[in-house]
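Here you get one chain, nothing else, as structure tokens; it is the form predicted on its own.
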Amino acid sequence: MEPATVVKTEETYRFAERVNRISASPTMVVLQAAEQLKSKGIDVADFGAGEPDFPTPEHIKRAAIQALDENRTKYTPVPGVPALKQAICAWHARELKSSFQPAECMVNVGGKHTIFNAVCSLINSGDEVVIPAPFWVSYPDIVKYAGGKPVIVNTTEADNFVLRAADLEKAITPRTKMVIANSPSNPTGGVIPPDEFEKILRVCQRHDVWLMSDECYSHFTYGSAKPFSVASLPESNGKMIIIGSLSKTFAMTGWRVGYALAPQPLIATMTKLQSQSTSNPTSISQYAAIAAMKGPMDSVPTMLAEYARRRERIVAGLRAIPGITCTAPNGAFYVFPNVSAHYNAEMPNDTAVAKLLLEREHVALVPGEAFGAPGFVRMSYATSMDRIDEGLRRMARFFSRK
């Protein structure tokens, strides 16, 4: 006798509560579906990946060479080598005019690694964190696993998708206990003034919250906007977490090297819960970084005006499309363009937008709604110029379409 076919199902196995808060990176579930395309032969016009598609430099990748020649592929102390946490201290004062010792840095697997750490690391059920939207898709769902709530303050295509201390003051309740500013911003290219900044220090000083100052993009930014910390500012130590990545700046995507600059005792705490998952970060990519760090950076510029002439392609070839507005970012390598005036029976909302370019016309974006931005969908120009001009001809083609 046959036994009997059992259905296995997500109850069968009883996942923990907190996984089940969460959910799948939507970029990933895009960049997912974009790759099934291609692995047919099919071209994409791909513009979901937030990555440089520019090398890493010889320099560093020499680095890294020599540390496997010379056998550096043991553990490492958990918050990183000496040598790069001094480096990343320096590094940091110099180019963003802070003034961190080693013992406020620590080193992670990238900069998501570093602010899921300093949020487990700090808050508690039921605590509220301020983020303002449109959000890097991942700060909601690291806030959700740690039991904290997610308050969202909306910011407005208008005003270029920037931060305000007023709105900001409204949003903070007893129970905050964190405030997330990201600057130059992931999805929008939006960049907080320096002087809008400081006024965001302040209210968060005020009210005696963490503020946490996600600088992954700190040097892609585009006419005035000039690279800038929060941590320059006077008086700002105290509940100030500095999240930076080797990623963007360095192209080292693939490194997987982001670094926390905190409090002493926050960094203590956050070093013990990452004693406790990854230990160190990888020991041949920290010894890249200390070379990234200290070594030249003529690679940046390079790299950035590539974007401003990229920029300003995507974004006049956007707005040339009817019914389609796009702010032009001031950071960052992403347009936010509004979509929503093509809605109709079969486009209801941004996500069935998205769906039917891949389909249709073969182009990767990913939905605005992800980001907390329903009527806009996000766009990485950090592809070549050639596939910027064939995704703005097929989007033109699809949006004509009656």
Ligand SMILES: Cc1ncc(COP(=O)(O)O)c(C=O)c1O
The other form holds:
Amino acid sequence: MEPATVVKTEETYRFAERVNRISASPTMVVLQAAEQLKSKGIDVADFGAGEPDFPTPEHIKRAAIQALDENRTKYTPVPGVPALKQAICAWHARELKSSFQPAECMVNVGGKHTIFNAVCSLINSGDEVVIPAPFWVSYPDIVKYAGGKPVIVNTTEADNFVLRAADLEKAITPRTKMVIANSPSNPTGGVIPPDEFEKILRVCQRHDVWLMSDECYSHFTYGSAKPFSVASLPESNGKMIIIGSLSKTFAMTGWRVGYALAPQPLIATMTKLQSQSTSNPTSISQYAAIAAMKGPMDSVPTMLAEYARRRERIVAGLRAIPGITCTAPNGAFYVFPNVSAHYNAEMPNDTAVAKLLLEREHVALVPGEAFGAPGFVRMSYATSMDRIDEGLRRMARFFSRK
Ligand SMILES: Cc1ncc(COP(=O)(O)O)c(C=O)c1O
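In place of the form predicted on its own, output the structure of the form predicted together with the named molecule.
Complete assembly follows, chain above in first position.
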């Protein structure tokens, strides 16, 4: 006889309060539903994925194979192998005009892990962290996990979702410990112009708060926007943390390599934390990352040219749908159209729009509420032109129904 199923509640398990403060990534909810449809053989036009649809460049893969062949499969120093830290500092100096030393660098298990380590190393219970909205979903939850309080500053569609120093300054209080900037932004593709970024840095310096700059999409910029790091500004050292990732730039999401560039005492503290959690990032990935940092960068303009073509098509396609507005993103590989003009009794918010689009037209996208931006949806164009065209056709049909 089968044993009776005992229904266990959270009450039974008494999970730690710190994990109860956070939720599973909301972007996953729609994506899981899309996966279910795909597993039934349904043709889903999937705009959900936040990762390049290109393979990792050959020379990077070969470096990993060589590392395996050479048995580089043992523990490495916790903050990464010295040659990689050196290569990251040199790459960042060359590409983004900074001047960090290897002691100011550490390697983590992806950029998300870098952010986690930095926030957990700096934020005390009750500290405020200013986060511009629309925001990448993980920022508020990582802050909450650390016991901090996210303070949201809204940016606007009319201003291309750019964080303005004046708005930031209004949100700063004596409890503010950190400001997070993300340019180019996930989910909006918004890019903070360098002169505004300088003002943001000066606001942070004036109020003695940390500036965390997430540069994961630094090399995906369009039009007049160019790769830029706030660390290139004069007098930019001090309370600044640069977050980098190889995931997007080198199509290496699964390898899990990210890095921090920050003052040495913070790097030492983050290293202490990492020494008691993951230890070193995967050794083989680190050797592949050395090849990425030191090798040819030609895969980047190739990917960028393709993203630029898709961006044109998707922005034009969305704007052609009556009632939808869509700013032209200056970076990353997302568009963030406003769908609120289509709300009705059956579809009163963006979550309902995403749900019905998936059910009726098998189009997967992420509701803006997940990013603190009701009224919008996020679509990734890291998918083929054919799929973009198909998705746009389905969306046009969906939104023309009354
Ligand atoms: C804005 C932003 N920061 C950081 C990350 C983390 O990337 P990874 O952990 O793969 O380096 C992502 C991934 O989607 C992102 O969109």
